[in-house]
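Take a look at this one chain, the form predicted alone, written out in structure tokens.
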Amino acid sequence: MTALTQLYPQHQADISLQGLYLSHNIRALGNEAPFVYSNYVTSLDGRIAVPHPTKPGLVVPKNVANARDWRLFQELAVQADVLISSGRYLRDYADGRAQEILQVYDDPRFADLQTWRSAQGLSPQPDIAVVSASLNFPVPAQLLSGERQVVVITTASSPVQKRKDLAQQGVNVIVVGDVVTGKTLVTAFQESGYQYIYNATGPKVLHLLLADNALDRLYLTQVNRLLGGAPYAGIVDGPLFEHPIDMALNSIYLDAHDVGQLFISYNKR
């Protein structure tokens, strides 16, 4: 497996891909407040999702998705108490248009991550949280039949009958008010006992978190490819921030395998 080169905060060659983000030791970060982190893979021209070739909607581009980034996605997921998804993701998942994020490290290639999580005394899988106002999504059967808790965070205006139906399926439905904000979202997680929160959903939820200064760390994989095309999604989708969100560079690693990519992380200021 091609080794990485650390470019920042200091130069270091021959770093192993396997274990790279485990070494960031997410579960030692933060304090009394929850620690929230997110991760995206993007092209040089900022595409995290492009039109599906045969179906409506957007999908992670096959030209940037890759096994080496996927390994690091799993290393971040395994350190979480809860993984944030969305109603849109679950609809796309049911329709076969979404990248697999629900079955975290079930692949035999990631058996070492299962061993790692067990050694930390954690549950076999992080729980799943869905942020949705419409509640218009199916809950995959594998989430309801296992040991993982499914949490839905919604608004007071969401359909009452759908809330009841989800609760009857064993889903923990949390109503946070008239709108979901970054602050109410993190508060709901904290009150539910979640300390380490991995945002694995799209640019709208990231906007909510950033708008309330609720994101502690951002991970980006930047693949050395330009894709073009429209429509597309970037990492943030929402109104212009009242003030720009400044981030502090935490680490950069060069991965020279294939076309090449950078693994970058930022902390909030």
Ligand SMILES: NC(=O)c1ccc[n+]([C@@H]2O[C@H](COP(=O)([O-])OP(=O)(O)OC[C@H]3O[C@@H](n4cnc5c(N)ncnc54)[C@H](OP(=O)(O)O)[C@@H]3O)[C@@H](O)[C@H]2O)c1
Second form
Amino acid sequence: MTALTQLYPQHQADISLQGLYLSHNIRALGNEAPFVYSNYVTSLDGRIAVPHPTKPGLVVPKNVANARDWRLFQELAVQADVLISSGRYLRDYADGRAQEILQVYDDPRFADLQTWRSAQGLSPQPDIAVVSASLNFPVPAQLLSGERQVVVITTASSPVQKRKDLAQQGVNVIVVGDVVTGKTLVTAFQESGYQYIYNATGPKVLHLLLADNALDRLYLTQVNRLLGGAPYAGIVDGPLFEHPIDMALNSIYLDAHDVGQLFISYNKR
Ligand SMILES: NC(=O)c1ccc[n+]([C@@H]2O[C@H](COP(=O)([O-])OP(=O)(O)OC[C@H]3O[C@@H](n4cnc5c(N)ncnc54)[C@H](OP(=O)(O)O)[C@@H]3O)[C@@H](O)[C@H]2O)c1
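Could the form predicted in complex with the ligand be given as well, to go with the form predicted alone?
Full assembly next; the chain just shown is listed first.
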């Protein structure tokens, strides 16, 4: 397997892809407060999602998604107490057109991560939180039958009957107020006892988190490929931030495999 080269903070050759983000040791970061981290694979022209080839809506571009980035996604997911997803994701999932994020490291290729998680004394899989105002999604059966808690975080104006239906299925429905914000989201997680929170949603939820200074670390995989395409999603979508959000560069690794990509991470300043 092609080795990586670390470019920052210092130059170092021959770094193994396997174990790279486990070595970031997320669970040693932060203090008592929730530690929120997010991860995107993006094209050089900033696209994390492009129009689905045959259906309405956007999808992660097939020609930037890749197995090496996917391995790192799993290494980040396995370190979490809870993984954040969205109503949109579960609708697409039910329609069979979402990239799989719920099974995390179930794949036999990631058996080592299962072993890692169990050695930490953690539950077999992180719980799943779904951010949604509409509550218009089915909860996949495999999530309801397993050991993972499903948490839905929603607004006071969401449909009451749908909330009741979800609760009847064993879902923990949390109404955070009139709107979901980064702050209310993180408070809901803290009150539910979650400390390490992996955000796997797209640009709207990331905007909420950033606007409230609630994102502790951002991971980006930047593939050396330009896509074009419209409409598209970038990593953040929402109003101009009141103050620009500056991040501190944490690490950069060069992956020379195939077309090439950079694995980059930033910390909150
Ligand atoms: N390349 C990558 O690494 C990457 C990573 C993540 C996502 N993506 C792509 O980005 C696109 C968008 O992803 P996404 O839809 O998961 O992310 P999103 O744009 O952050 O979230 C949208 C969904 O979250 C809920 N939501 C957002 N803000 C809310 C608020 N303030 N209150 C209540 N609910 C709120 C809504 O659910 P309801 O509609 O149910 O109310 C909405 O449909 C997708 O095409 C996805 O594939 C790419």
